[in-house]
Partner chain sequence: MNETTTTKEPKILILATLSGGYAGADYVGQQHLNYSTNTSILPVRCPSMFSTEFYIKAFEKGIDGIIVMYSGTDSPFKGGPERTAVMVDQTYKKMGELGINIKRLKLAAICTVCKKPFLKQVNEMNETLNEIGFVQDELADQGKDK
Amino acid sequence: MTEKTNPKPEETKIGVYVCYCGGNISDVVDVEKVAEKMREHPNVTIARTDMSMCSDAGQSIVENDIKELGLNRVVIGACAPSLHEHTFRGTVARGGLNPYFFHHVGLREQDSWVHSNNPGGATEKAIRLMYAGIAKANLLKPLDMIKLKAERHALVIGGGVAGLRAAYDIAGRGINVTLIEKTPFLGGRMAQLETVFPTGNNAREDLHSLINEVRTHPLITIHTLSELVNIRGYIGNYDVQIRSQSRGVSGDNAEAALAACTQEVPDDFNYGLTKRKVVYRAYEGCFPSTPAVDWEHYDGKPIEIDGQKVIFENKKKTFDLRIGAIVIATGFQPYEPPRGDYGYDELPEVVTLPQFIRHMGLRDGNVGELTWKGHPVRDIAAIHCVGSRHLAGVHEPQPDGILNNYCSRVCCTATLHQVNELLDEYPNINVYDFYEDIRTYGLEHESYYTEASKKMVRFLRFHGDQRPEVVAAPEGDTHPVLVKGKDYLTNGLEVEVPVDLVILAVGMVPRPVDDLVDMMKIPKGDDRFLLEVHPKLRPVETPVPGIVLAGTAQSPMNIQESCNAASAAAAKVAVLLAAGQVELDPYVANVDLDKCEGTGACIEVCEYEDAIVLETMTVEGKEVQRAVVTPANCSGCGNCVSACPHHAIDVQGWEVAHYEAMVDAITMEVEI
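Now give the single chain's structure, the form predicted on its own.
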C-alpha cells in the first residue's frame, strides 16, 4: 500500500476501497490487483482492501482515512448499491464529508457473480468499473437532503388484524390515524377463524380485544364502508379523498329493519355454507354492532317496518384528508379452486379449509358425531397445496395468465392445527393427509405434524405433477367419494381412499387492489402481492416514499407475522412523521433556467404527477415560461433529461457529464 502526501490544496483526494465481500468478490476478482491499479490513478490518495467493508471495522477504516488523510471523495467497490449505499453514505458523513461525495461500485452483482468462470476477465472488468467510479467521483458536487414538512397524520387502508395493529401502534407514538375499511365491519379474515396457532386462543376474543383498543384510542378515527378514491402529493403531504357508503340503517330502526328484511343471499362470512339477510351483521359481537345493508345484493324493493314501507338509500359521501404517510393493509383472500378441480363445486363432499373451519364453528356444541349435510363423517381426506406451487403444463393459470407458483406458507400448519383440534373432539375419525411437502416453518410448528402423527393421521405424499384425483364413488359404495393417487412414501404405490369429506388446503391470493396500484404507482411482484423495496433492508417500504405495507397485502403470512409486519410498518411511519419533517435523497431533476426555453417537452414524458410543471416568470423584463421541478414528486428517472431539446435539465448526482466521464473511463486503454 502506498500513500501520496502533500497534495495541492485544490486537488481531488479520493479514497478507494475494494471489498472481498467474504469471498463473494475475491473468489473471482483479484481484489489486491484492483487496489494496486487504483493507486496508480493521479487523484487517488489511498486504496485499500478489506474482507468486509460494510462491517463496523471496515467502516472505521474509511472514517479514519477521511479524517487523517483529508480525503474529499470516496469510491467503494462492494456488493449491490441497493444493499449498502445508504450504509456507506452514513460512513462518509461520520467521517466529516458531505455524504454525496461518495460513489458505490457494484462489483459483486455486476462482475464476480456473472463472470465466475473467467477470473482474469472479471478482474479487468473490476478495474474498469472502479476507474469509472473514480471518473464520476471527480465531478461530484455537494448535495443536501430534500427537507419537507410532514403532516403528523397517517392513513391505514384495511381493517383486518394487520391494519388494526398498525393503527394502534402508530397512535401509540402520538400520531393521528384514520383507518378505513371497505366492508361494513372490522376484523377481516381473522374474524372467520375459531382458534389461532400457536397459542390456541379463541380467534375472535383476541381480535375483539385489539378492536376495543383501536376504537377507544383518542387518536384513531375509523371509517367503515370507505375506500380511497384519489391521492395527490408526496410523502409528508398527501391529499387523499375518501368515499364512504352509508350503512342504510340507523340505531333507531336497525333492529326493526333486521327483523323485517326477508331477502337472503349466500353468507360470505361462512363462505356460502349458509344464507343471511341483505340487512345483516357479519357475526354476533362484530364491530360496529349496527347492522348494514348489503348494497351489492339489495334488490331495491321496499321493506315494511312498523307498518311503513321503507326503501333503503345509499347516501354516499366523500371527504378530504391531509396525511403524511399511508399503510396498505388490504389483506388476502382464500384461493377459489376452479369448478371440477379435485371435484370442487361438483361433489358436495369437497370443501375448502376455510369452509370447513366455518362448518366447525357453526355447530351447536359437540353433539357426539360430526356430520356434513346430514350425513355422518367417519373418514376425511385433506389435500395440500391447492392454489399454491402450481406447475406450468399441470395447473391452469389464473384469469390473468399467471400461475400461483409460490408457496402460501401458512396452509400446512393451518391444516394440521385444524386436524388436531378435530381429532381432539372426534378421536374416532380417520384422517388421510395428502401432501406434496409439509412446511411447518414456524417456531415449534413442527409439533403440529408430530402431534398429528401420534393421533394416527395417515400421511401420503404425492408429486406436484401427479396430483391426487377426487371422484364420486360408485353408487352403493360405503363412502361417497374416492381419493386416488400415488403415495411416494411407499415408492409410488397406487392408493384409493374412500372418504366422507375432502378438505382442500387452499392457499392465499392477494386481494384485487389494482385501483390502489394505479393511484399510488406502487409495484406488484410476480406473485401479484404488493412488492417491498428490499426484503431485508427495507422490508415494509414501497418505492413510493411514505407508502408502506402491512400483513398479507405483501405476501402470505400467519397472524403473528402479520402483526409483526404491521408493527414494523407503524415504526417506519413513526420515524417518518414523528419530527414533523421528512428528508429525501436529492437525486431529482434540476433545471438550468438560463438554458430552459419552456418547450414543455419534459412535461410530456414525465410519468409522475406534478413532478415538473411550466411556470410563468419574468426574465429580463419579459414574461416567459420555464420548467420548475417539485423535488418531492420527482423520482429522478431522467426521462426529462433525454427529452429536453436544449439540454437544460440534469439529475442531481447523476448528471450527463458523469455518465460521459464514466464511459470514457470504462473504454480507455488499461494495462493489466
Contents of the next structure:
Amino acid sequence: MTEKTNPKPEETKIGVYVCYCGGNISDVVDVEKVAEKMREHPNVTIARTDMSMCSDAGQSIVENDIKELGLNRVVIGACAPSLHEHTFRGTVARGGLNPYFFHHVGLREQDSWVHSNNPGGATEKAIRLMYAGIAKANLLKPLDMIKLKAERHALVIGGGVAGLRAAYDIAGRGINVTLIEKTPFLGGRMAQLETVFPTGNNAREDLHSLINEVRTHPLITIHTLSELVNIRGYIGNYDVQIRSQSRGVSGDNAEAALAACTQEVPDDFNYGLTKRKVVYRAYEGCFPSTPAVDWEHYDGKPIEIDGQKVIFENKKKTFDLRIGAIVIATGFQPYEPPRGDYGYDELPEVVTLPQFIRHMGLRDGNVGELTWKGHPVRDIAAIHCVGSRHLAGVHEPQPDGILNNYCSRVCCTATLHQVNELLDEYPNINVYDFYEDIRTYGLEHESYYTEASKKMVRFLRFHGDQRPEVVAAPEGDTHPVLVKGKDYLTNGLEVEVPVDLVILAVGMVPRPVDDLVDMMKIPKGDDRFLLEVHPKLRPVETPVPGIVLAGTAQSPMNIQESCNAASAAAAKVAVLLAAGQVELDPYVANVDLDKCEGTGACIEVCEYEDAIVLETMTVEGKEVQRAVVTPANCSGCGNCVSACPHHAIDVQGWEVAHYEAMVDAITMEVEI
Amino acid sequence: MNETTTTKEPKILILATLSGGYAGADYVGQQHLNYSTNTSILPVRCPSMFSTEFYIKAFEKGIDGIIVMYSGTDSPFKGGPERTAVMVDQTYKKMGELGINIKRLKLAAICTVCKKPFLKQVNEMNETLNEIGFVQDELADQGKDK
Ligand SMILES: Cc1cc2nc3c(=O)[nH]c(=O)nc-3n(C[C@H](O)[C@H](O)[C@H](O)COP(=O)(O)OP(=O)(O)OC[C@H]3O[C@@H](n4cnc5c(N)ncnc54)[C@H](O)[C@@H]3O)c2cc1C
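Return the form predicted in complex with the partner chain of this protein as a structure block, the form predicted on its own having already been given.
Everything in the complex follows now, all chains and molecules, and the chain you saw is the first one.
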C-alpha cells in the first residue's frame, strides 16, 4: 500500500492545506492569503483551506487529493503537532502514501494565538513557516515504524481509589498488573471519608468492594510499602526497580506486637485528632489486615512480647520488573493552612474539613449532641476556598513560591454534603457558610446548595481579596470564637458571627512526587499537579509514551472523576499493550555507508548501550570498519550527528539537511 | 515567492525541543500571550545534533539570532543537553573567529510550562538584536575589514 519510492525534491507533488481551526487560526491569520502564496511554490500541486482539517470531511479532502492528483507529499498547517500530527499521518496513509511523507506546521499555538495583536505579522509568519514545512517535505523519505515486543504487564503507582480502579480495569483486559502502594495499607484518602456525595454511601464500604475485586484478581499483584526507585527503557519495555519495606510484624507475632506496643504518635489517618501506636492498622477493616510498623516514627526500642524483648527490623528489598506501561495514581493531600491562618493550629475550635469528617467518623454512634473537645457545638461556621483561588498580591505564595490560584473543585460540594448530613442528625445546629462562589458543579449537584438553604444554612458571601477572619472571642463571651468579615449578599455589611467550631474547607494539593517526575521526565503544571498532553484530546496521557495519569495526581477530582480518569488510563494502557507489541516512531540514527569512514566518533558521544557499534565489512574488496545502528537501542537524540566528521549519520525524519532547507525558507523575504 | 527587502526585521530562529521549548511555546500559545512575529520556531528532538557548521551557515544565510531552547535536566536524552552545551560553546569560539557577535546565539533551558522564561528569552533576543543590528551587516563589515 505505502509508496516506497522517494522522488527527487524537484519531482515532489505537494498538497498543502491550511486550517481555519474554526476561527482559531483564521481570526488572526489570513488563511486564504497563506494558501494563495503556497500555490506560487513550484512543488505545490494544490493548496487548499478548510474550516477544520481534522474533521472527517477535512481529512477526506486530503485522502482524495492524494489519490486523484497523485500527491506524494502533504503539508498541513493547523493546531499544535502534538494534537493532530498522528491523526494526519493516518489520513496520509489512508490516501495511500507512506505516513512519514507528511509534515505538520503549528499555526495556532505558535502563531495565531500568540500574535493576535499583529495579524499582518502573523500571516507573514504563517507563510514563512509553511514554506519551511514545504522545504522539509521535499526531503522526506519513506519510513516504517519500529515494531517492538511489548511486555503485557502494567505498573500502577498508588493504591488509592484511582490506582485500584485502573489496576482492576487493566487486569480485566487480560494484562498483568503490579500495583505498588507507598503506605502499608490500600485505599488512599477515600478510606478517610465517611458518607460521600453523590451516592450518600459509606466510602469505606464502596472502597472495600473494589479492594476485594483487586486483591482476588489472579492477574494483579499488590506490593504495599513499596516505591519505584529506578526506571529505564521505553514504552512496552520499561525496566523498573521497586523497593519494598517490610511490615516488621507478621503471622503469629502481629497481633501480640500490636497489643504490646506502647509508643504512640499522632494518628495521620485521623489528621492528628487522635493518637495511635507505632505498630498499627490504619483503621479496623483495612487491607492488608496485618498491622505494620510505622518506620518513620518507631523509636527502635524493644517491645516486650510474650516475655521476650523484640526489636523490629525494616528489612528492605528491591526487585526488578519489565513493564509495558505505567499508570501514575499518586493522589493528593489536603491543603494544610499555615499556623494562625483563620486561627488554624492556634485556636482549638478551628478544624479542616478532613479533620471534621474524621471527627464525625470517630463518634460512637449518635450521641444526641455534637461535641468538640468536650464542649457542645451549637453554632458552626464553614469557610470555603481555604488554600484555593489565592490571588497574586493578596495571598502569600506557598513555601515553594507557587500561588494556589486554582479552584479545588471538590470542596464546595463536599462541604455542603457534610453540612447537610450534619443537619440531618443535629437539626438544631446553626450553620453559617462563608463562601466566595458556590461551585457545586456536576449533574444535579446544585441540590446540595438548595438542600442546605432549605435546612436554613445562612450563606454569607465574601470577596476573594477580603476573606473572613477568625479570632478568639473575648473572655466570658457566649462562644469561643468569632468569624468576622464582610457579607456581599447584604452589600458588604460587616458581620461578626460567634461560633463553637470553624470548619475550613481546605483545597487539594498534589502529593509530592518530584522523585517520580525526575525519574520519568514527566511535566508538572503551574499548579504542581501532573500534566497531561492535552486536557481535551489526550486527557490521561503524559508526553512520555506509555506513562499515563489517573485520579487526583493530575488535578482535583471527586471519586467519580478519579474513577473515570482511571478507567480511561486503563483503556489507554490496554490499547497500548493488548497486541503484545508497540510501534515506535522510526526516529533513530541511520548511517550512510557511502560516507562512513569508520572513525567511531559517533560511538564516543553515544550514551546508549549498544545503540551504535563498529562492524567489519568488505568495501571494494577491502575489510573496513563501519558504524551500524541497532534501532531498538537508539534514542534518536542525534549526539552522533554533530560528532561525525563526514556527515555520514543522521536521525531519520529529523535530518540536518531538513533544517538547512527550512532555514533557507525562513530567511527568504516574503511579500504579502 | 517574490523576493523583496521591504519590511526588514531581525530574524530569530528558535530551535526548540519537543520535550521542552516547543511544548513550552505551545503552552505560551494556550495562554494567549503575545510576543514578536519575527520568530520561527522549529521543533527538534535534541539540539545536540547541530554542529558549529549548522549554526554558522544559518547566520550566513541571514538568521540574526538563534535561541536554542533545550530541555536542560528535563531532557529525555542521556548526554543530549551536555553535548548541546559543548556544541554551542564550540560555536561561540567559531563566531568569535568570524566576527559574529556571540550574543546572537543563546542556549536556554525551557520547560513545557515555562511561559515566562520563554517570553523573556524572546524579548531579550529582540533587545539584543535591536542593539547589535543585522547579522549580514556584521558579516559585510567583517568582509570590508579584511
Ligand atoms: C475533605 C474531602 C472530602 C471529600 N469528599 C468527597 C465526596 O464526598 N465524594 C467524592 O466523590 N469525593 C470526595 N472527595 C475526593 C476524594 O477524596 C478523591 O477524589 C479520591 O480520594 C482521590 O483518589 P486518588 O486515588 O486519586 O488519590 P489518593 O486517595 O490520594 O490515593 C493515592 C495513593 O497513592 C499513594 N502514593 C502516593 N505516592 C506514591 C508513590 N510515590 N508510590 C506509591 N504509592 C504512592 C498514596 O499513599 C495513596 O494511597 C473528598 C476529598 C476531600 C479532601
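Throughout, rigid core stands for the largest set of C-alpha atoms superposing within 1.5 Å between the two forms. Positions refer to the first chain, counted from 1. All values reported here derive from a predicted model rather than from experimental measurement.
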Exercise for the section: With both forms fitted on the core, give yes or no for whether the Cα of Gly160 moves by 2 angstroms or more between the two forms. Expected result: no
Problem - Large Cα shift (2 Å or above) at Gly233 between the two forms, core-fitted - result: no
